[in-house]
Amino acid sequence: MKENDKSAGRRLERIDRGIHARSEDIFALNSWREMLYLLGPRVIPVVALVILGLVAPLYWQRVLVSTAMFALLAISWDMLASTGMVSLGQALFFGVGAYVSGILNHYYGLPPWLTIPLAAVIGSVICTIMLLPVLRLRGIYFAMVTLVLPLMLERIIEATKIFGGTEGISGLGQLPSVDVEFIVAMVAVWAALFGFRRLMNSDYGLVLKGIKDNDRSVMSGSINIYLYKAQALLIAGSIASLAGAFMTHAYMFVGIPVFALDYSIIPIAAAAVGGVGTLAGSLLGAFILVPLNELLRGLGGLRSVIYAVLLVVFTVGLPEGIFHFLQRKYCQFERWVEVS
């Protein structure tokens, strides 16, 4: 009672913290505390997953290239929903680039390290193909699309049991060490954020990001926006196919499951819990739900529960998302302040 009479008087204000005032612009830096403000948050948890995963036993490591691929997922899917298209079916990307790269690798002979990439490309490009019909679609229209060509594609794999139907393609080629595919993942992450952070914050991004507003105010500046989405379709497809297409190789397989709905639910969990809109959020809650599955997988169908309960107090706790909550802690302080 006590402390709501103190209180009844005053509110919460945030204030910047100078050094983060000081050291927006990477112009105005004049000290090395000021460089180490700006650089703790980026490379801390780059050099604390590469340590982790180097001093991980075995199952850990493959755990951790695996929640790399969903990172990549959700990054993706991140840069779609900040153009205005969301998609509940990432696995469409993740897929057909796991496919193309099994195909090249299973039928032309092709090593790893060139099928990869190159699934990456042309994977996005089927894909995007595919998504240009509806590109005027808006909302849950483009979004139900997106959710219904991947089931599609699986029951016509399954109908004309073309590339090894319901068995899929085993006995590809894997990278040379786990060691190596860890490597490989972390690098792909951590280029793709950083890169995707700086398109969406150039004057490229600041387009894609209004036609999520207000389309029709960019189309009113002579803007095609239908071009911008298909760019933006194959630019977050290529990180999305690359993800399917390391993965077959990291199994040694593709197949039918390459299409489920797991590759299209948990990145959009991911984004949610880590907050939708700044890429590194999804990276972030990747980082948190696929490790937690791992953990939790020795319950049974109790760990399901306990997932959606974990779900449900991230999102009404935190609805602005993880990241959001650490970047306001991190460059902004509280204090009470008299209403006056």
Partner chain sequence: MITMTIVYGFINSAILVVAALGFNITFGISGVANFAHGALYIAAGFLTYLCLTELHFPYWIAAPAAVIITGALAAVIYRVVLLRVRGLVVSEVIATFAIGLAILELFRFLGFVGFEFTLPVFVDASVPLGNTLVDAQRLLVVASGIVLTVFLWLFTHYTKTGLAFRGIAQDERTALTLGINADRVAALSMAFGGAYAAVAALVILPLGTIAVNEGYDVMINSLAVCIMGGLGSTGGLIAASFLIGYGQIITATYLGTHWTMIVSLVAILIILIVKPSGLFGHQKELEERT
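Form predicted alone already given; the form predicted in complex with its partner chain follows:
We keep it simple here and write out only the one chain, dropping partners and molecules.
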């Protein structure tokens, strides 16, 4: 595959770095070098992060845990966007998951290792049911609904004073130790990334992506796009709700801040910075933005401004994102060729 960037007298040629024998999705690996070439970018980040997390001081360990949760939100956002559902409100899934686990723990006395998976499922079911009536909407109309729902739930809890009202529910159970928290978070985030990538690369994922590209064509293929959109909401929503539930127990508190705009904007910013549509880009974006956010803690409210500006810059100026750029550098080599 060659791509030409014409400039005066020379052009840049990009050539795929070869895996020698390659037939659709079966790789015939000829050597350890090729094995490393394929596994390197997948294994090294996983191992590096786990080691980093286990040796890091407590404070940064906690930062990594919350980074992982934002990464889950971003992956979830990216999968929905790949299905043609652009959400301006991942806080909906996050917040509902958080409240479900808080309620299960506080009112029903269930332990965190039960409430977190339960909240992932129940939270995503609740959110999907809320969004069912608007699955027919596309583009900004769907986005507006997702923007409105978390704000509405926040105000309803405030007005009706249910579940502790503005005070929230505190004193919730927590996981045994920060090390356990960290390991669970890592398992969740990598499982989500590799699992979702596999799913989106399968024929099922192809149908989902088809809905985004051309939903009329998908419908003419006798596919009930609303059913598939609902399934995508359930699947993608579950990890966002899981993130909410997890943070509830990490903070031992749940209250209306779980519906805050941050949980909607940071995932979008992460996906935009990392690169939309790859899932891995969203994860990369989260691991850049959230620790950066901690480093800039001294700036206080200015951080929201920085996020917003980064979001604009990447959406408008670099819609490709960092991941696509890295991927291209890794998978292709470039050389200048003289043009006669």
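None of the values given here were measured: they were computed from a predicted structure. We call the rigid core the largest set of C-alpha positions that still match within 1.5 Å between the two forms. Positions refer to the first chain, counted from 1.
Student: Superpose the two forms on their rigid core, then report whether the C-alpha of L318 is displaced by 2 angstroms or more between the two forms.
Tutor: Shift at L318: 2 Å or more after core fit.
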